[in-house]
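First comes one chain, alone, set out as structure tokens in the form predicted alone.
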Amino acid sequence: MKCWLLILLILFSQSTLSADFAVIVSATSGIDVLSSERIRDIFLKKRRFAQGKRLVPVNLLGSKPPRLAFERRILEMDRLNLQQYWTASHFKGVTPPATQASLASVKLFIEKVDGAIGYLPIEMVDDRVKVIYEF
């Protein structure tokens, strides 16, 4: 009984630490990875190139959960304070990232957009695009 259950719980943790979301980038993009605070930083536009490239952040329009997930996880906001951040950039001239009204123009910008990186579910990637961060 005691293995079944050691077994149960190795089963569930395993599962708990898989990623449900990836940072992309272009497949054709000469970016391989970035840390969890670079792309913050990208996305806050407190950054504007990695690795020599000139990056554009775009995010998913509204408050849909991949969206909501990225703002949770990456950029460490909740909505409200998010809204307070780009009022505040606004009067520096600094304006928010492009947004897309769907996943899958999200994927296609990224796809199309030279520099463009973005969010998607981890099982909308395919060799189109290439992962950098996994959350």
The other form holds:
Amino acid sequence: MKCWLLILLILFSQSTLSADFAVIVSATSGIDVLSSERIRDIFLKKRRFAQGKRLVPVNLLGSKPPRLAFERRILEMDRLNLQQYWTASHFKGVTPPATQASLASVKLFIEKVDGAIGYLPIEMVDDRVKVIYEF
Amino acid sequence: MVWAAEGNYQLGQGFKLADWLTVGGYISTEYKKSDDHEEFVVDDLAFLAYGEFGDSSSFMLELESVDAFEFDFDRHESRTNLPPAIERLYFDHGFSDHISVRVGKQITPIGYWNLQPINVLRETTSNPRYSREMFPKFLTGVDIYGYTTFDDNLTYHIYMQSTGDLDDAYININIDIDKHYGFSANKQFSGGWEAGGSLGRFEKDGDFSTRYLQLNARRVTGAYTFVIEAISSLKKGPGQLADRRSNAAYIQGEYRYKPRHSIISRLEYRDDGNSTNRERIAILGYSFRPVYPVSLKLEYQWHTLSDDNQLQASFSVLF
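Starting from the form predicted alone shown above, please give the structure in the form predicted together with its partner chain.
So here's everything in the complex, that chain up top.
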């Protein structure tokens, strides 16, 4: 009985620890890994470069689960905080990242636009894009 | 490729006409009442245009009609001032996250308050005397800035001005200067803390020169925001044997007890080196934002040095 409980506990902890989403760049990008803090700064447009390369962050349009997960886990901000942040940024002359209407178009944008960085569900990742962070 | 925007217009984030051009603006109205004066002012009426071009370049234009409309309740007089002044006009180029260059008329990168000076972005209608009277709010010159290479959480600015203001119709405290040099830095710490400071010198040829040291710290944690800023300066005038020291500081706390409602208290200190001119001001305020870019504020000020105790209220919008 104890043995079964232990196996269940291990399986449960593995499933909760595994990532649902990936931050990605194009497969040909020279960037291999970025910290969550650096990704946060890039999507808040506090930083614009990584490893000497100018980056172009792209968001999924609206309030779909991947975007909400990204905002909660990477940006660590809710919608009210983000509205406050981008309102102050408007006065500074900074606009939020570009958006794409669907996950497929986010992926295509990342493949085609030099320096693009975005996020997708793990199951959509293939050899056309490169994972640099999982969350 | 299909492009989609969040919407070309969002209140508080401007109207994106093209990738290289976003336009917007802001307006603020204020009502002030003290024992001997009562007035209503359309304080700011401003237009913003900015955008990115090329790989790493951008520009910003801000035109503002300062005190666009004033009505004096005691004299039953009104006044308008609609011709806009250039509040900001600059070009920016980023070489890397460590080095960017901004050239033109811009906000002087000193402390926190000065960088977020408009009514709608503040939590009180009034500005502390620290930000109004001690250093030039604007710089017409060059600012080299970025993250340092040795600390990911440390930013710096090296700024210099060697000319008059681009449009001296809009400067603060009548510090009409023609030289200004300075350095500032700010570091982010864990737990929502950040701190920094500035060191600089400004002068008017043949008239005066002023050296200053400024320090700032802020903590944002949950519903609470705590800010403290202080500056000390030494001013030397023509034929003056000794420098005259001035000091100013404020400490402000904000408690956001509901997502759209805040209570604010602030204590200010200011002295101009004369022992009879040491003023302390206490402020208690309330801020309500139905949506973040729309701000309604009310505050009461107690002054120790003058009969200037007063009520202030304002309504402001960033669009």
